[in-house]
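Single chain ahead, written as structure tokens, the form predicted on its own.
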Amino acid sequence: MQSIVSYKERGIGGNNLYRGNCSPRLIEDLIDFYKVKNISDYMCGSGTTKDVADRKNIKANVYDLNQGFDLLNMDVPERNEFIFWHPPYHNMIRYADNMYAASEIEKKYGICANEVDLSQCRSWEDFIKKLNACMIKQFASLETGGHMAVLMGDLKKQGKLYSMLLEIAKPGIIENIVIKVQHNCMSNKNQYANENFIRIQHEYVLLLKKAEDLIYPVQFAVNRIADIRNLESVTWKDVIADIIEKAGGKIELHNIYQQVSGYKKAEKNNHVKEKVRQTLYAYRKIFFFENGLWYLS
């Protein structure tokens, strides 16, 4: 197995009409690479993992919401050697009431599928929160020395990239990140009025190892709003340039003083006004003065 994998031919297993279904060849390669004897999949979709495991003559524990298993709220039954997980990519493909009837799941198992289906999360933040809860729950079920492979992708909406890889919790040891080339994507057939964007042609396989039994590292992404006036690593040039930009491209000097006053950038400097003036005159290719106002070139 290499750090980039590409399967032009899908392979045998699962139902290729079940949207979001991954290539059985990826699961085959993971089983062969890790010499897996027992594999679990708690969002097995159409059953690709089970089909591959049967062909490889190894044991498979497979579950899905469409079979009455709610990973968010139910316990993971096994102590696992290897887990393969291919979660939904937020709401790119909706599963409940699309690939199966939510009413049938509620009638048969008493589970409100629309409420616990990760593809039905209304916001990206809610999706990431639930995704990470499922991640930690599964990883904790690994035996010491066990592995987990997570197949995931990126989404792009209204010019903004939403990356599962960047925001998913990463417990244990990150052994590798494999790039999987995508073939025959539904979006490839679409024509857009504005083609001024980069089409996503890959997915990621995050490979994790549980090396410790009780205490292990977990990487969580934390999103914060940062004011550059409170960041010590940002230069005075860029602070002042942003202040002028926010003011519409022109500003009086005393307003620059006011905009930096009270922030960390100014707290450690006893000569803030002098520093502002020094910066303005030192970068005359960026700032210029005219009619009582400072401008950006």
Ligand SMILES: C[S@@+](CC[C@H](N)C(=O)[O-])C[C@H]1O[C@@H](n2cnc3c(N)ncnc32)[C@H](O)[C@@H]1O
Given for the second form:
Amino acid sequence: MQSIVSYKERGIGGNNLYRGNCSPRLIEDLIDFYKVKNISDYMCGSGTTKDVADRKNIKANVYDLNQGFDLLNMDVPERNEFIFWHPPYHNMIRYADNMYAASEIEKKYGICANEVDLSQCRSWEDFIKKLNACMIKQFASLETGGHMAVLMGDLKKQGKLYSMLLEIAKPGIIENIVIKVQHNCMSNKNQYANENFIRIQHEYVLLLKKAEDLIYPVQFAVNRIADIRNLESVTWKDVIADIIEKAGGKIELHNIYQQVSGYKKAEKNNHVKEKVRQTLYAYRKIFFFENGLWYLS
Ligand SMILES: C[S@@+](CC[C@H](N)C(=O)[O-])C[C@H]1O[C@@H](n2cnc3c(N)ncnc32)[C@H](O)[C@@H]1O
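The structure above corresponds to the form predicted on its own; please provide the structure of the form predicted together with the ligand.
After this comes the whole thing, all chains and molecules, with the earlier chain placed first.
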């Protein structure tokens, strides 16, 4: 196995009509690489993992919401050597009431599938929160020395990238990130009148190892809002340029003073007004003065 995998032929196992199914060949490669004897999959979908494990003559524990298992609220029954996890890609493909009837799941198992289906979270933030709860629960079920492979993808909506890889919690040792080239993806067939974006042609496999018991590192993504006027490493040129842009491209000098006062950038300087004027005159390619106003070139 190498850091880029590409399976033009899907391989045998699972059901290629189950939306979002994955290539059995990826699971074969992971089993071979890690010399896996026991594999678990708690979102097994059409059963690709079980079919591969049967062929390889190893034990598989497979579950899914479509068979009455809810990873969000139920315990992971096993102590695991290896977990393959292929969660929904946010709401790209809806599962309950699309691939199977939620009413059937409720009747048979008493689970309200539409509420716990990871493909129906209220928002991206809600999805990441639940994804991370599932991640930590599964990782904790690994025996020391155990591994987890997570297949996931990115979404692009209205010019913004929503990356599962960037935001998913990463417990333990991050051993590798494998790029998986996507073939026969439904969205690849869509034609757009104005194709001014980069098409996503890959997924990722995140490979994690639980090297220690009880106490291990977890990498979390944190989204913060920054006001550059409070950031020490930002230069005065960029603070002033942003202030002028925000003011619509022109501004009076005293308004620039007002816009910086009270912020960390100004607090650190005993001669703020002088600094502002010095910066405006030092960057003549960027700022110019006309009729009592400062402009951006
Ligand atoms: C991307 S699919 C997995 C496809 C699978 N690898 C295959 O080859 O068929 C994601 C699966 O997650 C399941 N799922 C969504 N929310 C779940 C939950 N809370 N607990 C367990 N399974 C869930 C869906 O039913 C769906 O089958």
